[in-house]
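In the block that follows, a single chain appears as structure tokens, in the form predicted on its own.
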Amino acid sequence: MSRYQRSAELFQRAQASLAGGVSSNVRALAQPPLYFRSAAGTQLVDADENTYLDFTLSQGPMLLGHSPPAVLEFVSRTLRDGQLYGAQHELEIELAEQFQRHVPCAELARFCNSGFEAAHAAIRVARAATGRAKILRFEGHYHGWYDEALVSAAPSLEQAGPGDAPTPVLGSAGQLASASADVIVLPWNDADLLRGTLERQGSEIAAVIMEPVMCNNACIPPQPGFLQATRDFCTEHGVVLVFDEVITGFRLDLGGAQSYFGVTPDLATFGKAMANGFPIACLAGARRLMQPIADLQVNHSGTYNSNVMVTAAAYATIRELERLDYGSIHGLGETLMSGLRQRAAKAGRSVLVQGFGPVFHLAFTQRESIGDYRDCLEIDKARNSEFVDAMLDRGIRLLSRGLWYLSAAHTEADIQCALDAAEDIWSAG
């Protein structure tokens, strides 16, 4: 632990004033969560002065790399001239400008905080267009820790009841048990369950949201035609179906998981990347379904919403992502992939590497796939957290539920660094 006395220190110091410590209650789960000093490209520095090569990406938000000068130059000058009016700035119709010339779905924008906000919002909008009040989702997905979305996005199995008819679970105390009554909670990637459900209960339903990949848990990706076939059955029972990208925008493919998959929610929700660390959110959408909130039908507030910092920052993002060769990011991913597999298979590990090349997932398990939320559950958590730590103890920063993100600013010389402590690890035993 000498390794890390300064940032165990702080920790303690911490507890006196913050609520357990921390301000995420996942940053908990490290022990002691560690305390960063500074960042820049691939590289982070603790308060203890360790360097890491860093594949966190702060939960996936710095597809840049950290620190990078031409969003920092252009937030930098552009505060200079005002930080939050209460009212418009022509940079946020430049924003929304971007978000329709490379999003399919997005006839209409609005911004917002946080990805939880903008997925709240999705539900408001899919529930003011239907007039129906329940709200579909899958096991494992997360779309943020309100109430009506902290439902089932990780149960015990024991909780979860049934394969084919999950019982909706709550994710916190303090939750009502009023919050899922009106959420139906299904397995990801079964397309059949999905279309008899709607087939009897789908004049109900307001919305079918999900994430288009799993990110959350292991980086599922839908089956060959998941997606279309759900697109094709919330169409057929006037259902309104919403992509959760707050993970997979931007970063799979500047259009995101619909541009990538070529299937084109009715509403969708955005985050993390858009900004490079900045805390912004966007719902996007068919105007149809925006046009409540533009008619001030469906409420849609905030005092920080679009305020100049972020917008700035998302605009100067999305400007220098323009510019990215998305196909050199996904190949340098593919080849981490495989060498992780390759090393594992080479110590005899039983390792299973999916996802794709911007973010993918390792998982300790003897399973050759993992295809929904319940598969999750047989990953060895704890080897999992063994290597994580040795990984860390090497210089490799990962985050402890096997997600694996890349950013733009990595090289060869990363991934050769990762795949060595990888193996150094694997072969120790």
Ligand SMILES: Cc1ncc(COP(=O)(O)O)c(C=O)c1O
The other form holds:
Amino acid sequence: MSRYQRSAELFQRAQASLAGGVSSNVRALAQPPLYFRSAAGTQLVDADENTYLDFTLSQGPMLLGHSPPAVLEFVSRTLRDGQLYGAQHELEIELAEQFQRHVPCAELARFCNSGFEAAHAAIRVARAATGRAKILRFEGHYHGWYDEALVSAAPSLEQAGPGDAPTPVLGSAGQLASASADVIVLPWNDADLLRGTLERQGSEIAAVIMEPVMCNNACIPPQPGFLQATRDFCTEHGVVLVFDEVITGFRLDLGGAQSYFGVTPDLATFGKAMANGFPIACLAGARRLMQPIADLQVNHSGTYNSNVMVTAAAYATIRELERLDYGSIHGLGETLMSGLRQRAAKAGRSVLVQGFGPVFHLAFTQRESIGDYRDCLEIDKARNSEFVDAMLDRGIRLLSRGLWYLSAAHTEADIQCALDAAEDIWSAG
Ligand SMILES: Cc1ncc(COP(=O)(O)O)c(C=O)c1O
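Now show me the form predicted together with the named molecule, since the one above was the form predicted on its own.
Below: every chain and molecule of the assembly, starting with the one above.
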């Protein structure tokens, strides 16, 4: 009998009532999609009572580990007094003040429910401020699944057009063809191309939006100087610079990638790690840009915005993160990264590990580095799937796309356990 028997049965049953048996398309990629019963710290328990050491952290949010008592206790205590007022409560001010204290660009904040909503709001704010329509984005970056965001997030090489002038590619059936009409796509990390495009078309461009680390594809770091050059070009051409910090926010540093790299955007979006598993997101930015929201000229609304549960979760999470030693999570992750490189080299495997301690990527490739989206298309996906499956069989859960997330709950022993399992797989041939 399969070790995933109960999950397989539940998945079979789910197909009759849930579209595709799952509630988010990316979850259908894991085969079989596992069903979980509980999670605490770094450990997950599935429906077959298998336990796993988790390096997926639910696609990133669980920076404090699963079920952190301090967050859960604060949420349940606060929630007992009321859940949603359709009005204000004091905790949302506390949360906005936490953003102001830690995030360099956060002069004003607005809360919403998911990362893609925050990106949508950022684009609207940028258009309102500049009176321009076009958005410049980068191939392979992900900003959510709404029509205008899902352009060239994961195009195939056949669709993608020339490397230095990518064709904007729609990502879903049902998207309006016009969704890409005002979207300019460039390869990331190429300051000369960006400068040239802004010199030619800057007067039509409202915003440049990017993940400051390209976490959604191979965890590609920015080239030295690229973020600052982008900052300077945007200032020169009156273009709003938006950092999508949905993954990097609170993960790379308490102040996000902008604080880690020392480059302040005009606007930034946050989600995931800001509330350790509760659905809240944030648009934060310069007062002059956020003011039209304050003046009710830019519409930003939402029934559930800053509801008590998620606001309490974010507030308590950030309070915990204020005590976190970011150096130790970076250090532990770097130990894991270098250990994986050593084990792979010892077994004669072509493996590339790149990124940062709290979030990095492991790829099966001959390349010595992956510098942009098109390099990612050369990764040996079949090898990667075999590895992820073999790790799962050894009780280690990884994301099928090769991204590894670390939490404050991971220990040296967890790292050793992952390294031993990888060595076991690679040395077996
Ligand atoms: C960088 C980035 N931006 C935006 C989003 C969308 O966030 P959400 O799934 O909360 O809508 C994601 C989701 O993975 C993301 O990785």
